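Below you'll find only one chain, the form predicted alone, shown as structure tokens.
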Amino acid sequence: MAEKTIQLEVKRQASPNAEAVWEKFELEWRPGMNVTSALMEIAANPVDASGKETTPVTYDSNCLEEICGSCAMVINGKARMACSALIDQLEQPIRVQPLTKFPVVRDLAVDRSVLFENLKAVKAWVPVDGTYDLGSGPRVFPQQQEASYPLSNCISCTICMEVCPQFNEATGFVGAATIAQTKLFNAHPTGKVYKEDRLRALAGDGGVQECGFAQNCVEACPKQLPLTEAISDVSRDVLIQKAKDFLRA
């Protein structure tokens, strides 16, 4: 081993139903390394700290620049992106484990499909199906663009859901990311055609009323989205929509 090494401990699980075990690795240090590059080193030479051959660690990764959101995991007890977790800024041994609130697929890879099901439930898209010519896009003033842009930076990493005390099986809470995207698309000139549907979807069980305003989400968000502001605004809109529906009944 080189004079300067990296001590890495990875929580591994061979399958969704297998027992989880911790495996230790010792890697040669190189400048500028992050947790993702350390996992790549293990993949290139899958040998544990004792010199025993093992298998490469399974994990999700794509862009390597905190854009795709796929490499979210728990590093030294904190949910964060592996690509921006620099080795030199972490206390060793570095303990890496999968997100705790999502089903484990294998090792560090988890099933985060619940987020995408929640986004489908609130129709988090602009309705453009291509069946007819929409003509020129609607005008959006710069002030509205500036207000909406931060929310469009969501990378679907699910860290906001991981750190939220209300996101669990008991509440079925949709989480901050889904609520923020509801605000984003409700503010869009074309997207707001589904505004009432989105608000009604968030008025039921697991909706915005489940939020306890712990504000963990806004503290942990790697893209610094204004999540608590979005939750507050959508909460107001949901109450107004419920009042309108009551009066129409």
Given for the second form:
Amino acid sequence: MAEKTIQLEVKRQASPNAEAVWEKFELEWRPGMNVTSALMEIAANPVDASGKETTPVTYDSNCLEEICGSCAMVINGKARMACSALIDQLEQPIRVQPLTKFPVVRDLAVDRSVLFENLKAVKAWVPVDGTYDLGSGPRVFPQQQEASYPLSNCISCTICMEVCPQFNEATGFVGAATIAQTKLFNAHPTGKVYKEDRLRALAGDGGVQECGFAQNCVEACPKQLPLTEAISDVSRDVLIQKAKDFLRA
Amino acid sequence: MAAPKIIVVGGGLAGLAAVIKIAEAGGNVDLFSIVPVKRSHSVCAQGGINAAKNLKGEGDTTDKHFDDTIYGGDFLANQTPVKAMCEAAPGIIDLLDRMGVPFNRTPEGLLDFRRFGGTLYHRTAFAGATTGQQLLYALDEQVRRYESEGKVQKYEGWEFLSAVIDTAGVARGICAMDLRTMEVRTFAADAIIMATGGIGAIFGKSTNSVVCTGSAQSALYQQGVYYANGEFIQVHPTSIPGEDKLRLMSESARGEGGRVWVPRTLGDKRPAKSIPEGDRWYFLEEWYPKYGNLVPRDVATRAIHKVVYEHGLGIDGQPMVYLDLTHIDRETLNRKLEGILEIYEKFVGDDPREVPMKIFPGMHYTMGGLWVDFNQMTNIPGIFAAGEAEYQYHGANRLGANSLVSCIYGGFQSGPNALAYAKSLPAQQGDGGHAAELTRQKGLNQLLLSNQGTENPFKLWRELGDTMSKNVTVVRINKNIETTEAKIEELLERYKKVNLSDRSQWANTSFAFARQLYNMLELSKVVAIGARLRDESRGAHFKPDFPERNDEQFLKTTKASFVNGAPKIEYEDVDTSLIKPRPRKY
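What would the structure be for the form predicted together with its partner chain, given that what you showed me was the form predicted alone?
Now the complete complex, all chains and molecules, led by this one.
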């Protein structure tokens, strides 16, 4: 073939209990391609590198501009968003596999619902009285907005959890994303009403003390959330809360 | 009597807003979404949300917001609901603020506002350049709160296939498919609210997310719901052309001072920044001195088209113009626009703080949608619609930053209205049509799975996108639209020979896509035929052969119904009871 091509290898698994196999693909190169557009290309022409017919790859994606958090996967050994993984910046063959810390649904799609359950556990919301008109919200100075906004940018991609050595079944660690949301809501003028509940939810097994400060999370986060800073702050608040609770008991 | 059961389909801003209102009122609500609701397309909205709070001492009022919206929409929107939306907008901003949305602030700690297209006021509240994300998260968090209290049941990873309609023509629930197990089943409800967003996918590449196929709206249209103003499609002036999608470059870039220009001479090889002012053509500022770079989107899009295709002045002869922010200091850019600058940097590789961005118009927003009455209910009793999926608030062209307010407002209206409707709903006869609908849907699946043929659904989709983008977007010529109509018929014929390369019954995404594709094809006909029949130019709908607005004949809402397998088009008068239509000249 005279045209420029790209080599892609995808780890495939037909169902949660099926055996995983690597499948090789050779695709026509086009400018500006990324890993999700390569997967779309396979769907339109589901043939592997040897010319054998196969099935389109199952994967999660939606916005394709790194804001919905859907398409996290492991690409050339690194957990990242597939839509912003530009083909021209990747070494070939490009090896794509599902996140390793979450149950595989099929191929590259995994079940990350644990994060949403964790967010329930720390009451990651502002308990407004109601949606009827109650006038303007609390006054917030720009400095505080500028501190909150980066934490509010978390796209729930779970990459911080994937790369964390402590995030595993043995520790039950909630992971950095949930801790960052705890910091966000504890800092909100109204949200802080649940501050003690949130800190207690992070005080036991699987809570903040599981963090081993490997700092992988902050390096891997595609939205550059100040995750280690959030973990430090929340750890300190949890300790203070524990001391208070001990003295009160 | 048990609390009424409402089903909400779609977990973007409109759907979540509806869910919150129903849960708050004590209703029982099931929420269906293809993706986890936090990943819905509302997350992509960037620039902000409009409300005439008048916090800049400019004398802005909700009446002016109303007038700008109606005028921006070229008088095609029904005025009564638009007025109500504009009046509700300041309260919606306050509520979002109370929910913790990190809106940008003034030094005094008040909400900051910026300018947007189609208005002369600072009316747009914003959270950096990721306002949709922040709003969606705020509503998602409130729904999670209700979910943890047992008031909301989420069905994430389920796709709506159709409504269940009883023999009296009343909705009694929905039929949906689990996208993992591929199980198809029906769910009972006293009312359903459709909040399934836009239809970008029928144009192949757009700024929309993958799930924005319009499949749900099309399924309902095929079941008898009117589809209104289908021909009104917004092409956003500034998107980043891409291999897989057109990534939005927010209007807020121009709201914060961004300028659109091209070199005055074709083939000017100098780097953009070194081209002196005198050799640059700021065509929007020259043609529209009052609004400049902030003319409404349809106007800016046509201007860019003209510069590229008539003046032949696209950068390097390519269909692209510059959107320039480099004259604004980095600190301001980072504080107000970082989210979108990062997108450009990541996907193009240049830093827009240093190098002018290269942009081009891209399909962006669906002004048309399911026809609803002023209570957000469609013509089928019990089926409501809200958000981009319905047609009501934007007329022939939507103003920037009005979509978020219309989504939340429409959701807030539809929730309580659905609840009130459900409370007075007579009991269903028999099974309400559930068994019959389940059989019909399983039959459609079986047909698709057993099909023998040679057509790949993704390839058919690309052909659909190509023809729709080419002939039914910025410039519309009847004979070209006819070509597209013929092409859609060809694709529908070839669809009968779709061969699924994957026939498994577990997380089979191409199977789900093939179902969506059929609905996309049917809906494309509504868009194309509506466009061909409307022989005038109004808002986003532009025909060079009919360059003027024709109120006498076409100050009408287009209503398409599905009759004998084809769209039957009729027209309905527009409510112009509050503002007399006047010529639209920016």
